[in-house]
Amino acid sequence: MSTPVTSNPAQEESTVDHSKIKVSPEEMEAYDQSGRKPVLLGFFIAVVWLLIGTVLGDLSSFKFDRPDLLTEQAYLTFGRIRPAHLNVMVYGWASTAMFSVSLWLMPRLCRTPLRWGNLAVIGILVWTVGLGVGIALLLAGHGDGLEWLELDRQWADPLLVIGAAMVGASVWKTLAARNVHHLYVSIWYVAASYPWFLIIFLAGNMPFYKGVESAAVNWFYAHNALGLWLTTINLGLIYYLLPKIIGRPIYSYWLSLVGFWGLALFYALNGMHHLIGGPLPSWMIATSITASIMMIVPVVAVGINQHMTVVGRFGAMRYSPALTLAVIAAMSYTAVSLQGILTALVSVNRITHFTHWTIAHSHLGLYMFVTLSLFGGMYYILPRVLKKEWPSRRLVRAHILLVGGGMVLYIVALGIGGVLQGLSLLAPGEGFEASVSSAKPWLLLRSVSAVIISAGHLVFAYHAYLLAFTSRNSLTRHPPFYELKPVLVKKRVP
């Protein structure tokens, strides 16, 4: 008979020790009120972002289908709407919210309270500062024209590196503050994500860089700052929640190492498969092409790592929204790893770039993966730092269902006509028209898609908001996900 499954902070026992030592509810709350303030601003203000990056990306979808759509403002434009939207959910929705998961995860990991927690404050105001002057820059028409990098180098850039080294210079204070020997494989992810991110971040937005070399230095920044920034923090938040939430220990130490350090050793040369075919060293693209095969090391090992962690134990699925989307995005992490190493080939490279299949595969990683991975951790730590359970059962799965569907439908679709639109961009006898049209129908799918989910990040801030403002003593008098019940029933032997 399983452990009952629970998302009641009043419930919670310290049933996975991944310090062994022993440490009591009252302590853990503690920890978990230590970084309440920098915790409960980041997510909030994380939301908002999410809210405003909804309507972006919704509009950006919606002028594919009709491409005359607010054209009368220079702002409203495609070539301005859409590289906000990315900038907002990357910097704005994802980046924030993985400041508050990390503040919240490394005293409970660390058996210390949160360190500096109001110097987190400013960090998280101040990259808020920078992000908001860089959007409204962008829109106006001031941007650095290169992807993932398209806020101002100038006035925006230098406040998201002070705001993030403030975050970061709280998590490592915290660090060194520990009062364990022992560091579970999280504080690994969670404590190299800023270095790593402040390397990076500096190192793409170097002013020298022209021509070539520019294009060779964007895409070194964009895939690291998803492979070294927005995967590192969620792996972290993964491994935490499975085997927290079950009551099991990880399945193998051994191998959370091997995905660490190979996806350390690996993953930073892999950008240059997104330039395969231009001007760049063939020695250089025969190096990312390597690197980018040989992820399937930590890929596998990560995976495999994870989902002997959780078998025999899915069934705790059905009790928490939290297990839910930490399992959903462990699977959509090791899909989308395997995906990216297929499309690095020159075989099918020559197929799905320059087309639709990139964005796909791009929302699988980012939103399948670090999205609702994020929302899983949302869905675990508020009620443990507001002391309150979420309302309503029926909004959670709400939100689920349209997030998770919408999404599914939204990868199938663009997956789909981009690769009628790389063959059609192929075949010698067909003008660039046919592809466009190839892809139309499957266009549209992708607005019905961006609609869908866009109800559900509604559903989700309502909820939130009313996680935040209703009284305790208005809730359920049981939460909606502790049930008294085994997950896994023994059968009984005539």
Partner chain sequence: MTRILVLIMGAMATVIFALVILVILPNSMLSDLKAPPQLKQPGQQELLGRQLYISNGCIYCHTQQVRDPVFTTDIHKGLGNRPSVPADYVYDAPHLLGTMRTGPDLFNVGTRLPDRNWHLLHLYQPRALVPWSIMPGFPFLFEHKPTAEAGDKVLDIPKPYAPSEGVVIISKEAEALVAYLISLQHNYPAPDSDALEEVQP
Given for the second form:
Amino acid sequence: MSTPVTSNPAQEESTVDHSKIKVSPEEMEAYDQSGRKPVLLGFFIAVVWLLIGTVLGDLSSFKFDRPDLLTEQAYLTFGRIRPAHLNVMVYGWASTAMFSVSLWLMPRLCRTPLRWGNLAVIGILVWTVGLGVGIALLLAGHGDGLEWLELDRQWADPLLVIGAAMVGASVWKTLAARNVHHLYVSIWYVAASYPWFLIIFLAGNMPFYKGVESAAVNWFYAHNALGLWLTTINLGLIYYLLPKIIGRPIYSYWLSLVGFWGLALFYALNGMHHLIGGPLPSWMIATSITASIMMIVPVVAVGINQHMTVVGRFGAMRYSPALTLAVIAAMSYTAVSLQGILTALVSVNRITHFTHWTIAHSHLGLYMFVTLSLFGGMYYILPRVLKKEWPSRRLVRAHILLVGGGMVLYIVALGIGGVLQGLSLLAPGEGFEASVSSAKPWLLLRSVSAVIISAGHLVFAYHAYLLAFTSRNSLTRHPPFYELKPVLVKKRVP
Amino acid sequence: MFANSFVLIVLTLVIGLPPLVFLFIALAAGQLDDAGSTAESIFEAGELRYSRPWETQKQSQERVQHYGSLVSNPRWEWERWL
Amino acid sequence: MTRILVLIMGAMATVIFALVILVILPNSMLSDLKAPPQLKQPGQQELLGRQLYISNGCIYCHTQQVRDPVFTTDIHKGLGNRPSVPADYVYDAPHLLGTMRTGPDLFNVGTRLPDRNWHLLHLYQPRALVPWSIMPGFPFLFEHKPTAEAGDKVLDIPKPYAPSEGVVIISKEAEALVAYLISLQHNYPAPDSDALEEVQP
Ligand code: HEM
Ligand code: HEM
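Mind pulling up the form predicted together with its partner chain next to the form predicted alone we just looked at?
Every chain and every other molecule in the complex is listed next, the one we just looked at coming first.
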């Protein structure tokens, strides 16, 4: 460890406090380059998975409108395409992109070159192979049968564990070699996520649970995969991007620590709110509902902190697509959490449980929060690592408008459709048919939005290809939103 | 049953106490003081002094007071902020 | 260094704490759960059917749980005559509780729809029986042959849905899946509930 920190204050003063010395832009550039290989590899693989997952998501969506679409082959049946969509998006797109984000953030935050970068490269590759094997087996009909844990526990899961552990080792080695005293809040989030993920993933995949216990473990895992993996790394990224782009330190550093530990404490206990009304001992479900309500503490802490950092400067979003996406993602985090807390209340859950309301919630979380945050991260990170600018303002704008608009339509449609479906599932006089027909038009609207979002993904993938693989460089000196009329804030009066 | 066993209490203490102890050590050693400089540690030298086109006059003034007079960004803006 | 210890040990403590509460504790509390005497242990065929239920993803549209009448209308709607309890699931590994009711709950489908032939045709083409259904057909669970051979069981399919030529043979798989569906009957009285098996409010 390069900066031995002891509990003796006198000794501490003798060591240089690097936190107080500012890095030069050149130094920052060197840190970015130190992780070039794994960061670029991860983003490349992530975008490929994103496109695959998009096709699978579209197909799942169309199958609701046309149930006889592609039913002849077993591997194209809805019950295999849908879990494949989930696994490809969560473990392929989001997680792989999150590896890259972590490997890019850690050197910058620790002010030291990335350690064990090659191990991280191998880790990402092992993870990808594991996932590929798992998806192929899933489509062939071999899965573990637990939602979020479908990947085969013999052939796929060990590779995933090894891959994530390798990337985690690189992250932690970099942390151990840090040249700063203080740990910026993003470090807390990113570094903690790796051991968390490994523990929950191993616990979730143990083969010896049965009966309701298997359900408890299932949702213990699935909820923590959301809360202690997908959420945390993206919050870490947002905590970095917002102040950095706006040019203003985070509103309250203390509040951010309250947010972190509150999340760690309460989120882990939330899992059983997926089984409200289910056949579990009632104290388990009550514990999770209580913990869900307690989540208001970290959620509001994070929300206030991020909002106060940006407030008054929303105009900056016109200049930076990364900031635009990070701000939307941050707001969506607050929104999805509040929606989730609402959903965890028995009085709401009796209506919305088992309906498409949950799917709207999933995509508000995993798309408007996680995916947009990762897009924002890529807009910021890729030019710095590649030392090239995004070639086209138009494509950036088209991408953001397509995915943002499309997803809002998706969530609103399924939110309404889900409540209607839930009300008719609950209404004593109505047969099951009513719940199907009340959701149908909204499912069709979702398929429309699916097409719009997919177009956005194609635009993004094409643009990333132009950036990475062609020498076409941007000649523009204007920020991409410069010509777009400000949406959120009036134009600055000079 | 495990639920009301002595083992459970011991286990909880073994897992829960050490981090708490370390937290107090860290607090006592002042490692968590000076939150302000931690929040600023992500910025490069001079980064907080770059002029930013979206700020109001009042906002730039505030920054001048805190970090000294504004300088124009050494690089193209959109490269810096995108 | 101390900060790192706070981070790693604190992070571990929170997640292990939750693991103990939500996984290890219930595991030990539920370990002595007895199967209700009326609950049949699934046989070979039913287990094969269950495996097909898993591998074809029926769980993404169907639940297998009946919730308490205090705050839902599950029982009123005929999904069962009582809420489901942990003892109903002792033979389930993995569980198939599900989280979506795009289709109806199947916890008591064997009681509600005991007809084998109905299920076979419904699996082949749901719209042949339920015109408004959005459930996909599972024709790949059946065999499609030009003509029936000796010993083949032919599926009787109404006109518009039958293939234009050849016959559809009921396969071992389709029979197993239907056997599993029909075995889903949990209408016996709830086993004596001690504190553990009480169902949540
Ligand atoms: C092109 C964009 C997308 C489309 C059209 C789409 C469509 C769908 C569809 C049709 C389902 C099944 C819903 C059901 O069973 O009723 C689904 C589920 C799901 N999707 Fe997506 N999706 C998209 C993007 C994403 C992304 C980017 C992620 C994650 C990063 C994601 C994560 C999930 C998850 C976790 C579920 C399972 C939800 C649950 O079980 O409650 N989706 N999606
Ligand atoms: C305090 C915060 C949150 C609470 C209390 C909460 C609550 C819930 C509840 C009660 C459900 C179950 C709905 C049902 O089945 O009836 C649920 C499902 C879900 N939530 Fe959240 N949520 C929160 C935050 C989030 C976040 C931040 C994300 C995304 C990153 C997220 C993603 C999901 C997904 C994907 C599901 C569907 C799981 C599945 O069925 O496959 N939630 N949430």
